[in-house]
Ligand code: HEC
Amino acid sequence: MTSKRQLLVSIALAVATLAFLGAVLWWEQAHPPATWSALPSGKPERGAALFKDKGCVRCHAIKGAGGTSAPELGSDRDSRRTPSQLVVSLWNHAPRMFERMRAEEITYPKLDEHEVADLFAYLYTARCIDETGDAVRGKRLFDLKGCDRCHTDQAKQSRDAPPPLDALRASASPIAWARAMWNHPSLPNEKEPPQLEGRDMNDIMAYARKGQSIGLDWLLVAADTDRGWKLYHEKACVGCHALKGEAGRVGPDLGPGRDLPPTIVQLAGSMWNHSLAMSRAMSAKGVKRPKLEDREMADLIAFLYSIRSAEPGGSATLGEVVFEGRGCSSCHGSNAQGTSTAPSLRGKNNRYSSISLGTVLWQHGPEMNKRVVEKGLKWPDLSEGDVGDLLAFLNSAPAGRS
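Which structure does this chain take on its own in the form predicted on its own, if you write just that chain?
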């Protein structure tokens, strides 16, 4: 009888614990920390220079240019696009990378947080490449959607005439294509534009490019997220599109909580589909639709895509579970308060981000790996979902502190 009562008490406690944990997770989800803007703004152009100067190119290639002893980092089929995904990839491959560098007597390069941000920005940019579409299907769509009525192989007859196919081919980079879709004049009599779905725009662009593959878009590499943020205000985008609930309410929120099309060319297709509706909304607000240059479009796109991967959301409660389960606590302490073996990671007014996490790994990784080996431990693997939870835990105040 006593055993049965104890079993019932244990079940009740387990249910209560799970209910409490569920309530905590629900509260954290409903009250996410406002840390998305804490990520240092990396510059892809500086990152491209660092990729060579720091010797990364010796082992890793970008779009086929570079070494072959380590994975290609600029593949358009590579799913590791966001900073958190890059951190996971760097973390999980770190021991093998450290060992190879020691074996080949490669000098370990020093990187600070801003340099890591620049490198991540470059690697992120290198992955934002649209796969080549189907040129044959693109030709059918080009005719079916009525593009052939204005854009022909004939030379332009006047300055205001639509550009011929040769001109489209000459400017068919993802950024230039997006700029062209935004600046495209309204159809006669404000006719609704023919809708483009999925990869339709990729296929039309492939037809315009005569099936040539898309390389690294240097307009995007040279983009500046800070300029993009200023343009977002100067071009009145903020008047219609909110960022995390701030400002405009006419169009959809473009902040971190809303997904953008996965590629730039598909974003161009979305711009085309909504072009007339956006023009009408701007007209109703008395706003003149702005024209954009290639560099301005690159800056705006870089800004919009950067803010949605700046700070992955997560649960401090689950982050503590990950911290313990992955073995981090064996060196840093159960509450990340530090031990004689490793330093404290919380309570020092630190604000961790994907970039700072990557920086800490790069700066201290070889020594960390050495200690892991000496203690007979296994280097812990991380999944993408772990990063947001770990950041939330490390950024939270230890018990008894506010």
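The structure above corresponds to the form predicted on its own; please provide the structure of the form predicted in complex with this ligand.
FYI, this one's just the chain on its own, none of its partners or other molecules.
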């Protein structure tokens, strides 16, 4: 008797779990998360045009194209990975940048919030692009990992033969390479693919490129995170990969709670490493491995990376300490209530974000800097951890006023 009851209980539990999963999926479909739209609201393609039109390109280069009198903005340095990191580096460098603009008599660029969002999206995209790898090490790895056994130097013998080494060159840019790794056929006899680590894949791709350096990947610049979000659902990724730590999925969580490889080519390496396990999980679930086009891969990757750059949360109380400690209060008042020299900043209907803080800098920075100099103060530098708290403070109403 007991065993029958146990069976009924476990069936009931299984049904409840399925219903719950179904509800979670439905909820995710119906409610694209709002905070994720902080960065995606900008369009990298428009940002690329603004970068030229607003004259940034006169001083800054991206991937080597542009001026050389200011830091290159397209290198994969850690310091500009998220909008808050970007706004901090912009904020801290602003006085010297303003000085350079004055010295070179460059018209100061006027930017509104949409334009800053576009520029940030573009700079962010430029940063995700990989540095060119080491082609000599890449050749060694190509042989060591067995790629050379199929991708030989000779031209194809038959129609089904793998493309020769030379032909791989056509796919040797970050997004196309990731697409190729996703679509890559399994090795014969379900052999586990030889694992690639760290920058191995960058070096292999550099070999396929014959060492030619990587420029900006326009597939990524044209990517659309909203389309990526849709594809994530349409291509069944969401059935196996949670985004918000829900249990019950067979693949690793791909949401913001977990680090992805830092660049696209390294993500391609991770797809190669996991391809057999992923194929097996797909056969077990009766899912056919979806083939992806370049553009689809670009949209998916843009989506996956953009959800890692949501606004940091923060505490208004800590933000008040930051506001005091960084010296903002010496002009704006200890409660940011405003003084005779600087405007009031706080209110519960404020919607400051990293993007609007960046906009403030372009719109009010030079005037602010002028006051800093007049008062004999030091420019208030920010550190990355400050941003979330500072935003929470500025967006909260001062005590006694609601």
